[in-house]
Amino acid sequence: MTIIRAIRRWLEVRLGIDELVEKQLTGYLLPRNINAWYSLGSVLLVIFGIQVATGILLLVYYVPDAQKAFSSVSQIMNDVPFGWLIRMSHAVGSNMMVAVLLLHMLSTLFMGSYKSPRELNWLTGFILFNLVLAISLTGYLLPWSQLSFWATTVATNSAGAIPVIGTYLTEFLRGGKLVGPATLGRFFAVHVALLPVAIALLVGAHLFILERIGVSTPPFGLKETTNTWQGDRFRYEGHPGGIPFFPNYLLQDATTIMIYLAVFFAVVFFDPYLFFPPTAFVPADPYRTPAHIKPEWYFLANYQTLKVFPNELLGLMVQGAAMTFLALLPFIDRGRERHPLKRPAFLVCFIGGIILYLAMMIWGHYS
């Protein structure tokens, strides 16, 4: 025991690990009315790393060649040991990390919590949507399926729809002027290498900011709801009385990453095939269209647009516009108060952005 001690106090010493545990953990106050919905960033931490876990496995096998990306994959999901789990769970995840990512983003909308001085917060959070979408589309082609095929040549078309660069920005997309083996070694080298870094990055960045900033205070429970920062100078939100982030909040945080796991396993076990159709699951054949094309459901709302307006690129400004707006919604919101029943403006916005989105996604399914 003599030796153990002198060794933790060695490193006592050096590292300053109790100092570090009562600032990060046991010290680390947040607001007391704090709810499950704060929890979803954790949720999303997990399900990166099983994103880049399960990535690596399938590195193993998967080929990243026109001609044997599809037999590759199968044999994954045929002849390797749990082949069929690591690749569902990575399928399944990425589909229930945008879906976690949306929810999270309503949640910051809704409780006001991108306001003043949260600007860069919302920002690093909105990029990081944008990222997720990119590396999930990217992922798309890499099993070279019809599905994958097709959806990916339409999602490139709609870039040639821009005026001036458009031709050369699909090319540049492609590697060509088709989609072929060379789209599929820019997509599988952006997937693996640019993407997961920059996502990492920006998780960093985000975690960074709000450590500096401070957890927001829920609007709920509080006689004054309005955003009492002053601009003038840097303060840090602390929470005098609040609950410790250890061990009482982790125990939420714990109980939400609980909660999704056994939604995601039960998908993963029960309906593994839930986001696929089954043009999933045949070859890419660059010589037979499918006579339906439809992106994944995270995208139907976009590719429903596009079909609305009378050419593809009014139907991107205006989805560029409403892009725009949301990233740069900190600085055009400036009011003060952050409850949303005292918002009713907002109120009617965001239930009127949810329903018209959901209007999109059902209308494109069915389209």
Given for the second form:
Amino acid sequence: MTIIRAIRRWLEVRLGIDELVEKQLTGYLLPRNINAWYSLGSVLLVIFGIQVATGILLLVYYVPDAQKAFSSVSQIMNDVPFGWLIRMSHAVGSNMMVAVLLLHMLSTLFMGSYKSPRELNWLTGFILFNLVLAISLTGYLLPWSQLSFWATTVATNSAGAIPVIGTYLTEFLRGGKLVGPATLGRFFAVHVALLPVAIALLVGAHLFILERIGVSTPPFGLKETTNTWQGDRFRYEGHPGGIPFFPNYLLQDATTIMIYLAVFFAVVFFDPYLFFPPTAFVPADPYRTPAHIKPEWYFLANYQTLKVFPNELLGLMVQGAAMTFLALLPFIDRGRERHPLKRPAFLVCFIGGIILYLAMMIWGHYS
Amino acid sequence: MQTPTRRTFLGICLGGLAAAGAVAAAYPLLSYLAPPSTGSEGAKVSFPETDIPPDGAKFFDYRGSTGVVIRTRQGQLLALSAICTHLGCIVQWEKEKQDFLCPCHAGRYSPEGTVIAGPPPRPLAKLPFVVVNGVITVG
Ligand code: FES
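Got the form predicted on its own; any chance of the form predicted in complex with the partner chain too?
Let's see the whole complex now, leading with the same chain.
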């Protein structure tokens, strides 16, 4: 024990970890009425870590070649010891990541945490959301199954509705006129190199901004701090009398992470094919489109929107407008009130938006 | 009021749980990364005798490594491991000189596998084989 203490002491003298811990962890105060929803960010961080780790492991055996991709994935699933565990964790994890991300966004919206002065937090988070959707889409193609192939065909096709550059853009995305080996190559590069780095950088920015400005006070529960941000100069929003991040809130983070992991492993072990339609198990065949090709659940609403509008361009524009509105929400919604019950117009839009999204999703699923 | 013993006990429990969790994560991970066992231990390799050219050699995969069968000018068949005993390069059969040359450090072996020249410390390992109806079976 003394040797460990001696090493600790030696490092302490040189690195001053205690001071860092004091400033960033034990001395970092959060609002006293902070709730469990705020821990979803930590859950997402853990999910991202799991995705990176399992992704690197999958790279050991996966072959990004249209001739061999499907069989290499089958080999991972059937021959490599625990290959099924690694692959299923990666595939299930990606779905869970989108789900938790949606919850994280909804809680931020509901509690008004996106409001000034946290516009940059919201913006970086919003970009992260889009990057996660993109990494899910590109990862979808890699197993080179019928599902992958046709889902990618449909998804890249919608880019063709953009006037003037549409056709060129579709071909650019596909690396050819049709989805083929060239598409696999570029999606693979984007999935394993470009997007993970971009996501990691943005996560860093997101956390940095959060740390600088401070965590927002939830609009309910005991009110011991008020939003005193003036907007004249930088000021960390302190929470006098709040709870320290470490150990108090870290325990809440750990609890939520454990709950998440329980749900995650329940799916991985007991219903791993929850997110897999049968076409995921048939090798890609460019000459045969399977019936009822549907995107992943998180793209169902978008898919249905495209079908509802008679004109593809119109459908894309509506979605683009909705996304732009969401991205710029903190700049549009300037009111200082953050309690949802005192913002009836917001609450109506919030609930209406969720119902609309779910309705489009269910409609898309059954249509 | 927490007594130090209870705190220690809970600490040990937590440490035990963490260790169990680490093992539970490490076991599948190591199994996943471990090289596949070829399951070829004791496997035999067969091919027709005609595969070997006159005073030539045939190299083949043998239990995860490389073996060679040669036919000497006298028509004698020999099966050897093709792994040089020096640092593990694959030896070459030199038809004209009727010997094995290791290209890495110029080790030389006779057709029987004994060292003629160069650094190799031991002769090439002999492989057991039988010839039945013109089919050579090594192993
Ligand atoms: S490895 Fe063959 S002579 Fe050195």
